[in-house]
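Just one chain follows, in the form predicted alone, and it is written as structure tokens.
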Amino acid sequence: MDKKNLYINGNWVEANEYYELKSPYSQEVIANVPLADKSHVEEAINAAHESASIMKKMPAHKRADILLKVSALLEENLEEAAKILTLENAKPIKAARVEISRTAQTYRFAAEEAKQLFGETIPMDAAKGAEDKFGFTIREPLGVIAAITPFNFPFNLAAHKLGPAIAAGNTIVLKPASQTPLSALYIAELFERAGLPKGVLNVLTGSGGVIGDLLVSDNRVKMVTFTGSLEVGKRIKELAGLKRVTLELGSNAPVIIDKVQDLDRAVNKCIQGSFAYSGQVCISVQRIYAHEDIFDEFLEKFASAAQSLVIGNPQDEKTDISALIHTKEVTRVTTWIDEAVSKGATKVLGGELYNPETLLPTILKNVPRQTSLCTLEAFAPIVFVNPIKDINEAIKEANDSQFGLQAGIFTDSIQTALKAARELESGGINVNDVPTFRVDHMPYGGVKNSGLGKEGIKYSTEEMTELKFVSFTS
């Protein structure tokens, strides 16, 4: 069992309380973590703010090498990482160890974005009167920023929020969720052999309430960057003032399966976008809408394919799932089941448990619109099918939610895929693929209540910096 210190001002500050880390898998006490008060946020919020002006006048050519630094300690240590990963929020080990080296590549597509921060020039001649002017616009860094992460992905979510940052030139406040905290206090010690700066990153662990209400609502703060629920990301919002906000709160992504002829194509996309990492995945597949004509035949194999996952302990090769990261979500989820099947729905596998924190893969069909699984985010490995006539209907089905993060579609059609793209309520739409789908590189954000803004590493630089614009009279 380690004890483990705040990351402030470049400093591992100890803090007055603490509390027991528990192992989701194995409810092991893993280690003590630092529950961060009132002064410790104040010491966070002020160490950003007074190396804001190092980050802004930093070359950015130093701000590329520290990200591409950071890359390679994590691909030199990817084990240990992994290990970090797997222990904190049972993340099979070989699902974190593609966590770790996607992580490396987000810090090399924001070392990159760290010398592409281009402005461009504007025609003032275009207008009468301004024939005797040049005008331009220039990026400037915002300076703090408050970064919030889930639990979910805490070492590649958290280089969406940090790589675009320092690539920009800001500086932050790290605040990971109370069941991740050691990801992001390993991070902080790479980033610290990487060369940042004093004082550009800080990491406070422990309540959120007390944490992150007085970041977003501190004005040195100028930016928010969230990703979490939706009642957590409305308070943030009301909190936050004419802060610049980025929310991305999550999903009940829909997958439309057409008559397609390679039908097992999909049945495989469609098991791993359903029950990686326990379903734990904001653009995780809940909700998949199938031709009547190849229902029944979808339905066979996705359950035949489900059926042959390995349950078990996150640390061994073999297992494809493992504990959901807390056993009143197990609680949740198993009473969603139940709702469903009393108001009409059908199990076709699942729906039991492994053991107290993990749930066996679970497919439902006919499940009614009026029901939790349906209208909310289930966050676990349970999916339902439903059969529908035509694309009309799929559409029509899918864009009943209150979320837009991602969509798919499987067609051989390509005017069925061309009308999904243009009639589907959603951030992104994946054709021939799931909406769990997604690289670092890529637009990341929903519509209605998926969220605001734009997270993948261009779009979040360009929101972290303001855009300011110069002109000369000759």
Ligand code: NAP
Given for the second form:
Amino acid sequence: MDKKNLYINGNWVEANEYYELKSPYSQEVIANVPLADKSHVEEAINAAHESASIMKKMPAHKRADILLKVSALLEENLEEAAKILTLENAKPIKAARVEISRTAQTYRFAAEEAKQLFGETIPMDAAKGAEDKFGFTIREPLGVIAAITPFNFPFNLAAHKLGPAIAAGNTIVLKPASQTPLSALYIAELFERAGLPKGVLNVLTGSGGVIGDLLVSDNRVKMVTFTGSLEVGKRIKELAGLKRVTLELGSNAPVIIDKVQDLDRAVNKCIQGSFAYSGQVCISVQRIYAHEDIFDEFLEKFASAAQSLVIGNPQDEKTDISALIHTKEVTRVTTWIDEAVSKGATKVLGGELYNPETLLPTILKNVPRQTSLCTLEAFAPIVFVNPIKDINEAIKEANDSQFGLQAGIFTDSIQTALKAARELESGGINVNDVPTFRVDHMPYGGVKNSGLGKEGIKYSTEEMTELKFVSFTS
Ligand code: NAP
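Show the other one: the form predicted together with the ligand, since we just had the form predicted alone.
Time for the whole complex; same chain goes first.
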């Protein structure tokens, strides 16, 4: 069995205690993982704090080179990295490969961004009394950044924090989810091989409940960048004080299907958007509002396509749907299905278990508003389809949510598309695509309880800098 170490100040450090990491699908123990304690948090923050001056002086071309090298190493080792992912979070292998390729691209975007940290000149003579001044801005690194990441895209979502942090010349303490520590330790190895100076990246594995507060409240940490649940995000915001905070939280993403000519395109995209990685995606399609004129046809085609998804071992090349991250999640969503049915919803497909770890793709219709399935984040292969009379009703239903991360609409009408783009309360709107569409350089981040601040490499790199103003008097 693989015994892992913490990564602190460029050293692989043993912990006092370890936990057994189990693969979600097979339930086999795949590694012994260190449980960081208070002293490790102190050492990691100290190392990141001490190495901040090294990063501040490192030229942009060197920061870019390190990021490019990590990207290349990931591509060279794509199969190995994808296998780690499949083992630790049960992502089907074909989707795991896509995540690794995307991660390599995310680091390349970050390398490009390292060389784009422009300032601007300020027309000082626009103000009376400042005619003799010349003013400009520069962007400086913040210093130590605490990065806390979730289980579902452990490579790429860590890259959305490490990439921009290094591009902007910061140092990092990374705390990955307890279920996905192996990817974080693997990426630390690649950064080491790429020549990142000691102390710049530190990885603390172990329980967020135990070390999270210490990380978030330490005054040497200048920014907390968090991706995860609303509950933890709220706590981080409360504890972070005056630190900069970025929160990328959950959602129950809606998609509207208008009376479109090409219903098959909407069906195919909704299949991908609802069931990719068993719905454990923050922008997974959870609520579909289909126009009443095409409702029956859409539902029939959608259910039939969902039925052909392949369920099973994530290591099999053909698998589309596999185990949820923990069996307790299976129990939770099964209760939600029962609740929805008891309140009037109809089960169209699934609802049963493939095995104790895996829920079959599930579709319901006519789900009432006051159900967990409508109001909370399912994070499972469950989606509902409700009929709507017109675009006004669809937008009203879609907006009736505490969340607002991304939304989608399929329509053949430019007027309807523009109306939806203006009126949907969401961080991003995808016209003729599902909310699940994301590429890694676009601005991305939620409104309402879906978060605070934007990711997307350009945007997060900027958030990880301080804008300094300089004036010269002639
Ligand atoms: P989670 O339970 O909130 O955990 C996220 C991270 O926070 C983990 O590393 C966790 O560590 C840590 N954590 C737990 N308690 C903490 C505390 N008190 N202080 C600091 N950190 C703490 O989320 P998850 O189950 O891994 O991920 C699923 C959630 O992430 C969903 O809500 C999903 O929508 C959201 N998500 C959002 C985006 C986005 O971009 N908006 C992307 C992906 C996922 P432990 O694992 O040790 O508890």
